[in-house]
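Here's a solo chain for you in structure tokens, the form predicted alone.
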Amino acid sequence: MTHSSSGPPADVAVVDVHDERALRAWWEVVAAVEADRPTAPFPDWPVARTRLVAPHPSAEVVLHVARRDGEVVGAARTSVLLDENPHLGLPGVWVAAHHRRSGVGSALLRTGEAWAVERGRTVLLTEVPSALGATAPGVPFAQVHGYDVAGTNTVRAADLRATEPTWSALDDRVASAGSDATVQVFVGAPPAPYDARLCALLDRFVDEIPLGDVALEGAAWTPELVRTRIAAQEAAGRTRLTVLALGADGSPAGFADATLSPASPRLAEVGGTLVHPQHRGRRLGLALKLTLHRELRARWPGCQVVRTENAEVNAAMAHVNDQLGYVAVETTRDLQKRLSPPSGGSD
């Protein structure tokens, strides 16, 4: 989210995704203004349209323009999930560096927020990047709109090719803690009966990782809804790792995943990471991740680096992600926005 205050308005308008012209110009100021951010995270053009054009079974969204003279000068994309989290609605805004500070961000901001309003949404969360040591104007912008931090998080990456010769010591770090847990590669959906299992941890991810603030509430996993969420990432031209642990009895102990571009592979997002309580303590965190290090290089040599984002209290991924080599590149701010429910209705 990039920072505006007032100035001539600006005309706001929805993007047909299956207009290119009116989807490239959109990219173009987002992929102008992500450019700056470490890694990179902001996919290129062929990759973009891709994902952008794929439908979103799991939610809705609506990308917005605001344009001056003709000129598109800003860009937003507003969603809200479908099968959990009812209340949130995630608005994003970008602004072109030469137009910020003139209004352009309010009004994406007000007609986004209106959409999600539209659809029954009471809380808006919004993330903001930053600067290591920095705040970013992004962060001030939101909160003249209302909005108050949730939460503050830790982005790191993992240079793959140069972190690859420390992972025969991790190995043996691993193997001294004694872990009696089996680990599973999946790429795509996992199958039966390890689908049922995976969804066992996704039940427990966000009630175990610290959210601060944050009004974020866990989904009801069951293994359609996992197919159903996978098949989305692919016809978006994305490949989801996963990397799941299996203890001694066969029960659900731990697992990680990543997702990437095969068409542009150099950058995989760890999507999330979690051991059972059962199975802490035994260094099953750094195996999982280690497992899917190795195997993101195998699969895809092309890939470069891996990047993920832990908040800031979680003192436990933090030190995980230090053996393996994650150096912090940036920090993220989740900035939240709780609406007055509706007037009128009956008691």
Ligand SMILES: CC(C)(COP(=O)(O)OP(=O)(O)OC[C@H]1O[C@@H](n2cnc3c(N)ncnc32)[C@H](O)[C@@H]1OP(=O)(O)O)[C@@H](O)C(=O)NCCC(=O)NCCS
The other form holds:
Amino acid sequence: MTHSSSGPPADVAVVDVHDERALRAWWEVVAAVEADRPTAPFPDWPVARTRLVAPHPSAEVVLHVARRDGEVVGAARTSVLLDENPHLGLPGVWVAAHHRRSGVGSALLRTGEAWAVERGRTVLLTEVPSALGATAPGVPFAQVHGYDVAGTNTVRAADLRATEPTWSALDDRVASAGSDATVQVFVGAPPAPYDARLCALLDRFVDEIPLGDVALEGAAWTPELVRTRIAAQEAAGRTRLTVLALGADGSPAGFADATLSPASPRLAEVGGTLVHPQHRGRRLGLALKLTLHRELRARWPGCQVVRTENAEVNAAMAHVNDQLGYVAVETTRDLQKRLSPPSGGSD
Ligand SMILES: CC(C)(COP(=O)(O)OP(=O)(O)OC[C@H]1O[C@@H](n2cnc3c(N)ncnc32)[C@H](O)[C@@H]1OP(=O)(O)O)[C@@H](O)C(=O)NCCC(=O)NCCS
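Counterpart to the form predicted alone, namely the form predicted in complex with the named molecule:
Below: every chain and molecule of the assembly, starting with the one above.
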């Protein structure tokens, strides 16, 4: 089949997530494009289907497909968050390998961008993964569409079974640092009073992590928002494990969390790790992640790999991860486009 890059490159249509055939066709394109990524982060069909049809109380999401001669050749997912970052639109585009460089990706991206702009979004942000030391096609593609690299992150992965024998030596390192903090572990939303203490840490999180130029703002965390987010994850088949560290006086000292699908627990993904500035320098970051790894292994023996993503400049977190046996597996770049304000506005 030959394709011309002139004229309308493909028909773009919204996917009804309750139309199983249409949803499956969307998933097949994305799964094929994502198949070679280390740690295989894109979920299998049963897990993906549950996730894609689950309601999103905190986000509005649209899926698109691009068809040529009736064949689905590209897919897109665009979302906007409803209770934080009201300026952001989050597009993502995948095009089947044999249909690239003929305008399919551009048609999908333009459709997703227009959808986000209709919802008042003024900054568009997308994440492009690349193999280590390489630059994937998504980077020049986004740049040609007006996006700039706003941040570079390293994805690291730890093999739980292979690293388990090192954990007792790490316990000794933690003990020798003399922190008086204790840790609590929660599956799902922590109950009161731990929920408010977790919120105090989450409120600091976006301000404390190196973000580069990414226009991400912190949410105003409340116990209710934490419960809503975790309930939405559970409805999507995902379970969150949180490790919370408390100082001797009960004050919040740090947290680490990870999410996995109990129906397919192979891969756990770290959401965040933070040690309160007053508690730094006493190996609490190591203690939190060590507990996280142990608990994942104990509660879901099928959990083999933990995946985490940190800004390239985040040396402290990289040092903790090195000790736990994480190895770099890929690079992700945050590509961001700031839209010019609508013309005719006053200043
Ligand atoms: C990035 C991706 C979506 C591009 O899809 P596509 O259908 O090939 O994109 P288009 O044909 O619309 O490309 C438009 C322009 O982007 C640029 N571009 C696209 N791929 C490129 C590449 N491999 N190298 C250099 N520039 C590239 C070119 O300027 C291209 O125009 P040209 O072909 O006339 O030179 C596709 O490679 C893909 O699915 N990659 C994996 C997922 C991903 O990284 N998505 C990006 C996140 S939004």
